[in-house]
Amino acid sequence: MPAVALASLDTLWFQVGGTVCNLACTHCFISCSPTNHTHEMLTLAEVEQRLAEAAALGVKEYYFTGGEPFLNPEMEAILAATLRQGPATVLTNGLLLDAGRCRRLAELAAGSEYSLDLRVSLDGFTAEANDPIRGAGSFRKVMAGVANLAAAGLNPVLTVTEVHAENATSEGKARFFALLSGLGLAKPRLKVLPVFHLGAEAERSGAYERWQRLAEGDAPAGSWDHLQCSSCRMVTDQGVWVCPILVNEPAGKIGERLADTLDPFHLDHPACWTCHVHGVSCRT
C-alpha cells in the first residue's frame, strides 16, 4: 500500500464531543448517537495540553467535531482558549445554536485576532429530504439555529452530503441559497461532501467493495499531498489518530503525543480511496 508523508502539521482536529450526539444520523460514518461512548468528550484541560503540544509543532489552525461539540459543557471555554492561539472551526449539527449561544460566539469571534468559523450539517435542502436521515424536526431546528447565527452577525458554512443527488445539482443549490438568504445570510456558503461507507452508512447502503483501495500508481504527479492526512492529525480522549475519518479504525491510531505521530501513514483503508477519488478535504 502507498504511504503519505506528513509534509507539515498544519491542522489539528479535536474529537471534542466524543461520539456522543443528540442525533443518530443514518449515514454517520462513526455511528454517533446519544448512547455511543466509543470516544468520550475532551475536557478543557485536555485541549489546553494538546494546544501546547501543537504550538511547539507549528500548527496553524484547529477544528472541533464530534459527536456534537456543543454538548460538551466546556465548549465555549475551549474555543476561547483556542482563539488565543489560532483560528478555530466548529462542525455542528446546529440544534444547540440558540440566540444566547450565538451572541456569545460572536463575542468570542470579535474579541480574537483569529477567525471563528461554524459549519452546520444538513442532508437535504428540505425537511422532507433531510429529516428521514437526521431525525424528525431536525431541519426546522437547524434553520432556526442558522437564523440565530445570522442575527448575531455570523455567516456559517452549510455542509451537505451527496446522499441525495439533488444536493450536488445547480438547481438544488439555487433553491437552498434562496432559503438561506431568506434567513438573513447575505452571502450563503455551501460545501458538498461525499459519504464514507463506514459505521451507520455501511449498514444503510453497504460497505466498501474489495476494489476500492489505493495503489502507488494512483498518486497524482507522484504525490499524495492532496490528502488531508499529509498535513493534519486528530486528537481524541484515547490518543492521536491520523485523520477525522478513521477514529473508529484501530489502524487509525498512531500515537499518544503529537510529536510521536509525524511518520508516514500507509493508505491501506478503503476510506482513503474516497478521500482520493472525491478530493475530500474538510479544511476548505
Second form
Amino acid sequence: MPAVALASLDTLWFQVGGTVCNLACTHCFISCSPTNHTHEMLTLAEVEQRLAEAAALGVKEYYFTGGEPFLNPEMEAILAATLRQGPATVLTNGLLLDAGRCRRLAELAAGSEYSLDLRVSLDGFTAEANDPIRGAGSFRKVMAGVANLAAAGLNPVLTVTEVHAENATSEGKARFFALLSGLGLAKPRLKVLPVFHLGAEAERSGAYERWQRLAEGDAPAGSWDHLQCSSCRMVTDQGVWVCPILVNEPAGKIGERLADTLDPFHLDHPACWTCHVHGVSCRT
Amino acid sequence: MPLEEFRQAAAAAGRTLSPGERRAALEGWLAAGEDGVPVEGPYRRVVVFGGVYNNHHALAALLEEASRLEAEAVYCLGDLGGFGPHPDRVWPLLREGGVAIIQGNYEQSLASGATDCACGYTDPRDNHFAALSYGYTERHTSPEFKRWMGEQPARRRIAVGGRELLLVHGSPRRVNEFLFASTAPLPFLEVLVAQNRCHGFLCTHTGLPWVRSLPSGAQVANVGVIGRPANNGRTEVCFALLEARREGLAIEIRPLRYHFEALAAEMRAEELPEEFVATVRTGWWTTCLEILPPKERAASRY
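Moving on from the form predicted on its own, kindly provide the form predicted together with the partner chain as a structure.
All chains and molecules follow, beginning with the one already shown.
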C-alpha cells in the first residue's frame, strides 16, 4: 500500500468549529449540522497550545474550518492569536458575516504583518441552484455577507464545488466572477473543488467504488509530494488527523501532539484517490 | 459509525514510539544534510540582486551603481529571462561585470529545454502571459547562453560581516517557492535557517523585496528584482546592499533608477504585450497577480 511521507509541515488546519454548523448541506463530506458533535469546537487555549507546537516545527500557514468557524465564540480571539504568528485563512459558509464582524476582521487583517484570507462557500450562481444544496435562503445570506466583506475592504475567495457540473466550466466561472464583481469586488477570486463521496455526499450521489483506491505505481515519478498530506496536518478537539478530509475516519487520526505525527501516512482510503486524480489541495 | 465507537477508535489511534525514539525522529525530520557548498568571501560590501527578466538597461545601471558603491562582489539570484526584450544582451553585461549567479527556475527551464517557466500558475490569463514571455525568451536565447545557464550552481554561500548567508532563488528548499513578506512567518524562516546551517539567507522569485531579522539573530531577505518594478506605482527597481558595519551585518534594499522608457520602446518594437509595457511605465503589475497573498494583493492596483 502506498505511503506518503511528511516532507515539511507547511499547513496546519484547525477543525475550529468542530462538526457543528448552522447549515446541513447535502454534499458535506463530514455531514456537519447543528446537531453533529463528532468533533467539538476548539478553545482559544487549545489553539494557543497548538500554535506553540507549530512554531517549533516551522509551520508556514494556518487554516480554520468546521463546521462553521464563526459559530465558535472565541473565533476572533483565535484569529488575533494566530495572526501574531503567521498567515491565516478561514473557510466559512458566509452566514455570520454581519457588518460589525467584517469591520473587526478588516481591523485584524490591517493590524497584522501577515495575511488574513477568507473563503466563502457557494454552490450555484442562483438561489435555485444553490439553496437545494446549502439550505433555503442561504444564497441571499451569502450574497449579503460577501457584500459586507467587500464594504470592509476584504476580498474573499468564493469556493464552489463541482456538485453542479456547470460550476466548473469556463462559463460557470465567468458567472461567479460576475456575481462577485456585482458585489463590489474589483479583483474577484474563485476556487473550485471536486466533491468527496463521504458523509452526506455519499448518501446524495453514491459512495466510492471498490476500484477507487491508490496503488504504489500511481505515484507520478515515484513521488506523492503533490498530495496535500505531504505537507499538512489537521488538529481537532480529539487529536491530530492527517488531513481535513479524513476527520470522520478513525484511521485518519495519527497522534495526539503534532510532533507525534511526522511519520508516513498510508493512502488507504478512497478519498485519497480523489485528491490524486483531481489534483486537489484544500489550500487556497 | 456511532459517535461513541468513533471516539474510542480515534482515541486508540496514534503511534507508540518511546519518547527517545520520538525525539530522534523529530530531530531527524528537522535536520537537513550539509550541502557541501563552499563559502565565498569574506566580504565587507556586496551587491545582491534577482530577476533580470531581460532588462539589460536595469542591469547596466545596477553594475554602475555597484561600482560606485565599491562593492567587492556582485551576485545575481537567477531568472535572467522572461518579460523584457533581447535576452542575449544580458549575458555580456553579466560577464563584463563579473557577476556570480545561481540558477532560477527560468535558467533551469531554458537549460533543460522545458516548455514552460515552471512558475506553476493556475489562472488561464496568467498562464497565457507566462507562455508568451517564456516563448519569446526561449526563441531569442542563444544555445551557448542556455548552456552557460545550465552550468551555474543552484545555490551559493557567502560570508559578509561575520555572517554566513545562503543564496537561493525561491527558497532554500524549492527553486519556485514564493516567499512573500505576509506569508513567510518568523518561526518558518527560523526552521529553514536551522535546517540549512547558515546565519540567514537571501532569495528573490516573487518580485517583492523585504528584510526580516529573526529572534535567533538570523537575517533573511528577499532582494526583489531589477527586471520590473515592485508593484508599488514607482518606475524604479531594487537590489540589496550588504555591508559589514560596527553593529554587524546590515542588509538594505535600495531603489535603482534606469532608462525605463528606452526599455518600453524596445519592448514595443519587439511586439511584447502592451500589458508588460504598462508595468514598466507605471510601476504596477498587470499580469501574474494570482500569486499575490491577500495583503500584497490589497496593496496592488490590479
